[in-house]
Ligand code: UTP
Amino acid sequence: MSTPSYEEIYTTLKQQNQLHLLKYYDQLTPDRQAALLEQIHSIDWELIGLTKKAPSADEDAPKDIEPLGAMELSEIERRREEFTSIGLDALRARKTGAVLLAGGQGTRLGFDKPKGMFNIGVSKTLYIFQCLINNLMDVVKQAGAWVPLYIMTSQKNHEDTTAFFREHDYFGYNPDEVHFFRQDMAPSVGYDGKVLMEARDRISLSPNGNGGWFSSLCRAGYLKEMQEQGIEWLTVFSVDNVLQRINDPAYVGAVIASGCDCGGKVVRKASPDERVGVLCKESGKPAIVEYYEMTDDMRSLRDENGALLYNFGVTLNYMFRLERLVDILNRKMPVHIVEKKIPFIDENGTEVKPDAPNGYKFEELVLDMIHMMDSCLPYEVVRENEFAPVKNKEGVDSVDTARALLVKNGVEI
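Structure block, one chain, which must be in the form predicted alone:
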């Protein structure tokens, strides 16, 4: 579908009271003019209008939250052989794919490249991407079959990421099984409802949240391909966690055997006050409840054996039934409006980097995908074996803590 003409774009912008987006149009080269029109054409004006709507009456209403027990380590060990057999059958039949969320930069690590390109090694080179591929290769070797791998990049890091994988020969993974796709972007809006521009030829865009991965995957044309290949399940995991096991057979088998729509790897909380999301039930359906949504009483509630009732924190490693993902795609995900500090150009064309929030970004969240499912299996894993997030340069969940855990798990760094 071709981009509408300048005149058609102008008419739309006039209707939306957004003509400032064409202020510098006449100063641009023809190719930059075309790129700007294409960007404007892609704007979802219904999304922009959400900032003008009052919050719905039930947004602040108390949530009907109750615990959702996990499949604990003791049961997993008891049934490991059964689950592993089911999982290996699914992997060998190529019924499972894996999706790596890798759209972010390593800014918080003091690293200006894609986060997965960060070297977590000490005496040898070991990239975050390399850790994750090594973990997936363990499954490939065990199953004797490749797992189709889809890697979500962003507009800002796509070229760097794809070049990095080529340069390193995909770290031993079969290049034919690796598929890259860009995350969809959403415009940023000022408090006055005007779409912000980050340059004279570009509107301000940002990734549409970690819940936008499936719609982005579909928009890239991969849904038909997956259905034709017979893929029935997709696991989705974040680039952050260097120790996570991806599509490990026991996990795959347990989720399939449960009959649930999805599963999620969980770890026991380090303390009642640990700031992690917890898999619960909300109004009878599975939900991830964030730390700040829980009362002090809820956080400290215990069962008759003294165990915390809200005890299992999520690790952003989920497994979804593909047909259910297609269902929620057709139902449309909730959109979260988030206040942010957004660089922009002012009415004089001068770049401004605000030191306080100045507008809104629009995000879809993976936690909403869980809540749109009818059932979910929380699957417990050993924290120190599978949870080594690299979020910060130092301190909690940092480069240093991840390195220590890698060494503890026998990984040479």
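We have the form predicted alone; now please give the form predicted together with this ligand.
Coming up is the bare chain, nothing alongside it.
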């Protein structure tokens, strides 16, 4: 692609009413000028236009929702041996890979490094990345086989993340089994629809959500490698749940035995109106319905035994059949417009770090992939054993709640 000329860019920006992006152009060195033009050239204006209907597009509200029964703990216990054996066979044949989603910015935690570098330890050092690797190592030891691990980073945190793993000898994982890849970025806009600038020579770009993980993985060239190695399943999990079991044999085995296209670890909701997404059926297909998309009546709906029908929240730990991911590779995913705190330079060129949301980011979400599958197994896990997300600085799902749960589960911190 040839570098666009200043005139071409000027004309586009004028049409889009975004000429402010060239405000400092004349003050830049020729290479910074070229880089800025290149960045502006890559903006997807259709995406920016979506903010006109922000903050929420009612037409996207889910329709025709029904409950989707989970495989509950009692059944898992009863069939544990069968599932474990199927799972161990798959692990030993290296049919499963794992994908760690670590491209997010963790703005709620307010830690200025990648979230996985956060030390969750108290009297010893225990980084979040280390916790996750320890959890995966349990499976590696049990199966006697490495699980290929793919780690998604973003342009913002790639160097820090890869250097951190190197400095810590991959926390005991086999470096040959760890593969990093970068996700795509998307521009951020202010509430007025104007693209924000991060510096005089740069527009504000942020990671485009966790939904692009598979296309980014393929773009990095890993699809062929995975297919050649015989990988048939990929689990995908978040960086922040320090207690999650990753590719544990019973889970892997249960999803394979179910014959479904995918599975997802779910936990019993703490209360009917807990703010979590619920695995349901929408128009006959599996779907994750957000708590705010449900009516009060739905949230408190019970079966004849008195159990809540929409009772299982997702934990961002899914397992997908690789060939089904390939089927949907070129399908367009919905774009979510999310309000965030976005650092920017103001009209005087001064850097501002807002402490309240000041604009929108555009994100694709992994949960939308579930709806592109024909079938899904919601697999129940014990909440206090497997769900300790580190989202916030304090309060719910915070460093303190995660630490308490780690201790409860016998992890030395």
